[in-house]
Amino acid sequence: MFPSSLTLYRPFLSGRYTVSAGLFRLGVQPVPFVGPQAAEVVETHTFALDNTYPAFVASKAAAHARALHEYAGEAGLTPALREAALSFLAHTLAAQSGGCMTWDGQHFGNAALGWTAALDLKRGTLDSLTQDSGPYSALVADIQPISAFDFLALNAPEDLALLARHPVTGADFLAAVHVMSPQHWDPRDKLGRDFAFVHAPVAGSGPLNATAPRLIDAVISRGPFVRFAWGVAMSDRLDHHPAAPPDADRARATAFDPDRAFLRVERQTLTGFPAAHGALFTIRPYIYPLADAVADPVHARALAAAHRSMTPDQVEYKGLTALLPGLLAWLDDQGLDGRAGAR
């Protein structure tokens, strides 16, 4: 139903780990590390639908059923920003789904999930939901979305957040979240908080936080943009909410094993709504077996160099303190001969 190829991104190819805005203008500036050959590609899409779609739906549905309130919420979301974001979500998901999703201004349908909802974008409500058969309809058969935002978010692989800026004071804050695939952070901790608070836990974020007013202005007024974040994980699970059931990633007993290691890249987009004083932030994880991501020795050397450029605080923040010696030894070996699975 969706393309079978998973886009491969390697944001580490500079050989440096940096905490910066790293914005590329969608549709204008090429992303320089896309695909097997790390080509420069001008991207235009917000939503990425591929053969991993069922895994995202299943993970979101499990989190939704377990404890939606741990992943989603609102704080000071204005009606204008809600409506602007919902309109963008409905139109863009339908436009970028290859015909799988439809939106007629009142009803949003998803043939893959076999459901159709009547949505009131001005009030932000889901007025009715009908469920029929679809290739993945069983994944959402027991899910009851609670709002238009919740429903539309469940149709996308991406997680969603709404950034707001007060029109008089200029103060920014996180007005809504629907983050079902967090990487070891709790979305509830960020609600209602400003950019600097949200990013304060990120090791090395001081210079980035210092540019917050200019960055927020650019995001709202001069986008859309795309950016990337990356890290090595010892699990391919999407949902690493602190309250989710534990797995091997960042567990104390977990040792580095290249056969169980993954490169996790987050593709993030930022789309501004100037008239509504806010922006939509999307987060889409890509998870690749580490051996595949660095099969080329040039790529292995770049990832090793990027890890060596991290400060001790950054190594700890990324959960690599115990794993780094083994990871670097393996990457160095891959960098010499490039054999998949070399030890």
The other form holds:
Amino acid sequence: MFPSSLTLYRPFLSGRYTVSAGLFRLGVQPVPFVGPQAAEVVETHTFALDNTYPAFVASKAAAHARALHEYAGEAGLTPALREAALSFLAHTLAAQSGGCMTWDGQHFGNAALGWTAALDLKRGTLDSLTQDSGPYSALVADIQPISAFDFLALNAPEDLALLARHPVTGADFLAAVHVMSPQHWDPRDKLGRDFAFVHAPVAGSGPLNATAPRLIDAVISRGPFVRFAWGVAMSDRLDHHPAAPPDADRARATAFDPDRAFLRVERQTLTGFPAAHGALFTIRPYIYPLADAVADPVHARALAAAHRSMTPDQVEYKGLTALLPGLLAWLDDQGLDGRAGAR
Ligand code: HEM
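Having seen the form predicted on its own, I'd like the form predicted in complex with ligand HEM now, please.
After this comes the whole thing, all chains and molecules, with the earlier chain placed first.
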């Protein structure tokens, strides 16, 4: 139903870890680390549907059933921004789904999940839901979406956030979150907060936060953009909400093991709605076995160099303090020429 291959992104190939904007203009500026050959590719899409789609839907359905309020909420969201974002979501998901999803201005259908909803974008409501059979309909059989935003978010692999800027004061704030695959942060802590508050826990985010007003302006009026974040994780679970049941990632007892290590890349897009004084932020995790991501010694050396460029605070922030010696020793071994693929 969807492309069977997962796009490989290796944003660490510069060999440096930076806490910086790293924005590429969608449709204009090539992303320089796409695919097995790390090619330069001009991307245009917001939503990426591939063979991992059922895993996203299953994870989102579990989070929804466990405690939706821990993952999703609104703070000062204006009807104008809500409508602009909903309209973009419905149109763009349908347009980028390869025919699986449809939107006629009133009804959003998803053949993979077998459901169709009548949505009122002005009021933000889900007025009716019909559930039929589809290849993955069992995953959402027990889910009752609560609004148009909730419903559309459940159809996308991407997590969603709406950032807003007050038209008079210029203050920015996070007006809505629907984040079901957070990497060790709690969406409730960020809701209603400004850019600098949201990013305060990130080690070395001072210079980035100082540029927040210019960044927010660019995001609302000069996008759309794509950017990437990356890190090594010790599990392939999507949902690392602090209140979700714990797993091996960032557990005190977890030692570095190359066979259980993953590269987690987050592809993030930003689409502005200037007339509605806000923007949509999407977050899509890609999780690759670490050994696959650095099978080429050149790539292993780049990942080692990028970790060596982190400050101790950054290593700590990334949850790697106990793992770093083992990770670097293994990467150095992988980086020896002629040892590609050796474990
Ligand atoms: C121009 C827009 C943005 C830029 C340049 C940016 C940049 C960054 C950077 C560099 C990091 C550190 C990543 C790492 O190495 O781990 C980060 C983390 C993060 N960003 Fe953003 N970001 C942007 C927008 C947003 C928005 C709109 C949200 C709203 C949900 C957000 C939420 C976060 C969160 C929650 C973290 C992790 C913070 C934590 O651990 O508590 N970012 N961001």
